[in-house]
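Here we start with a single chain on its own, the form predicted on its own, put down as structure tokens.
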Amino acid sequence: MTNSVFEPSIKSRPVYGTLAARPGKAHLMIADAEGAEAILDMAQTAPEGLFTKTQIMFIPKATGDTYVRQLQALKPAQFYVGPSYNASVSRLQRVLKDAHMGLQIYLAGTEGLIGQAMFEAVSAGIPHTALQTEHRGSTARRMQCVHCKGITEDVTTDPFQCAHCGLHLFVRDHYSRRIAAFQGVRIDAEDPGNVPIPVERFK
């Protein structure tokens, strides 16, 4: 799967690269679902011996057993499967914790994966420049509810309900960074009932 393209937006959209090897004393790579596959097409041109210094964090979501066993044959130095993300922030918050300068960081899946593990690694102060994305898999967003503040995962339709306060949430492209999350208001406001059908924009 290559990674996607997005359509020119305003500047808060997150903007994503593709993944390449640095030097580094350190490198942590940490993806979800088909983010396996940035890591592993990195892989390929990688200098020898990057891996003896790097630890891979994965969160298979949906594609199970897929990409596991090609992610261990890199035999990195650590390898870790969570089960979501949430599960897996407080073992990434107590790497981030023992870093010592000189880690390169490489973020690769969905946005959502994406955007909180960068808030992760920014405040625990590694600099921007230690850090790559790449997008791939899923399109689908995590929105804040700009009213009630609840976040909402995966949302693939415009508009959205929200899963909180039950607002139907019009999507829009700006993004938190301090979230990690892209802002939905409400779409009936000014006439309330008023809700148009809901399409399938992301996947």
Second form
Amino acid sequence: MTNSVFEPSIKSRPVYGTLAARPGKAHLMIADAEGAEAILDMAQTAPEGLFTKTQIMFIPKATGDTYVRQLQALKPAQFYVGPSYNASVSRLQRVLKDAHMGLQIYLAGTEGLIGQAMFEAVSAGIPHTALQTEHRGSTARRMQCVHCKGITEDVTTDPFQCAHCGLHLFVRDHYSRRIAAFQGVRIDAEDPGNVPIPVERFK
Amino acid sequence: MTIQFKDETFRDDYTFKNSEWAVNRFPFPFHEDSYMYSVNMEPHQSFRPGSVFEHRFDVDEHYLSEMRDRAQVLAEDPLRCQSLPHMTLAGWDLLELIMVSKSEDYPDLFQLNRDDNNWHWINKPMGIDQKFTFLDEATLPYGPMEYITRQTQGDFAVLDQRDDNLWMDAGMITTQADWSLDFDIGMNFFEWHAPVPKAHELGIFVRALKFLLNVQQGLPARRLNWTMTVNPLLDTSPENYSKWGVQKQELTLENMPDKMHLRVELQTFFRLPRSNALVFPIRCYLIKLGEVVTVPKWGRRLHRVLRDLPEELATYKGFIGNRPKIIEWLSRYDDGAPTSPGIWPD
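Having seen the form predicted on its own, the form predicted in complex with the partner chain:
Shown next: the complete complex, the earlier chain at its head.
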């Protein structure tokens, strides 16, 4: 599977690239689901010995064991497999706290994973020049309800129902890096009860 | 003149209205009979005594009621006022700019006495008498930005300048035309303007940013922006869209003169001295259509502008559904006569 192609969009929508091995004293690779493929692809052209200085944090989500053994075969210095992004955050914060100048960060997978991990990295003072991203897998969106502020993960339809307040929200392209989420706004605010049938827009 | 402060509401029973004085000084935003985006910047110099352009921070008859509305919004949703940790110094810069400007421009209403860092601020209309130490947050009841903007009409976006861009890193936003500070905080100039249609393609934001990055201390700039609002709501936030969006349906030809409002933003831009941040006050002025048409030139012109506005803009500004009704009502005040150039009444 090649990396995802997105329609041209508004300027707050993030743009993703293709991971490439860079010189560095240490490397941190964080991926979820099909994001593992981005790491595996990069590994094919990576200089020898890169993974002896690498920590991989991987959240398989629905891919189960598909990629775990292949990632392990890269022989990273440290390898973590976590059940969810949320479960991995305290570990990630600790890893970033210990980071030295020269750390290279690679983020791959869904927008929710990339956005949230990037927020942690930037908050820890990692310069954006040391960060690379590559989108792979599901285009489901992490959404913030502008009304109640609750986050709904892995949204695939538009409109969708807020997991917190229950309002029916339409999916905007407006994206906040700080929240690592797109904005959801009540779709029937001007005509309560008139909610269109949800359409699957993101897979 | 002495300002007669009104006791009025911008919610529930909506008792807001403009006096004849306020109508005649209203910043009507159209200098000709049509409208398209432009980088319509000009120096924010004192202009036309009595107009909203006379002073750096205009104070008018709605002052006390607007400040009461702001306090209500903040009590319901404290996230309308936020400041990222590196923006505190810019907050002090802003407090100084407003206190100095208001005490010089309205000495009968505001007084500032400074002895080194020992400051004494008196805001007579709001009954505030505050002694504090400049640059010492512990001596004020709120952070410096929040403290002074709870006493100053208009929203305030405080923009950090770095990497040849402007970053929305602090703000007091309670009277906004449908955008969320809580969502947009931390964004750069292009990101927070991302939802605006057409203007990116026209190169508006690239030129505007270039201009703003070069605003110098002591040489502020200004422009006008506008939209339409049903009911005199200062708080048309996305957070509360659920509450105000539905009110758009209540509009009829009969209630049009009282219910439909032209909403104008006087946007100004000041360089701040210590932080090198840029403060972007967005002052909202509301006027009922019934008040607009008391100035015949404005009635004719507003009809023509709204009638000919591209659909995309009417959609973005949120009045596409009500546009036919608005145009029908306004057409009664357009006899087809030519209008004079410029924004002022004849």
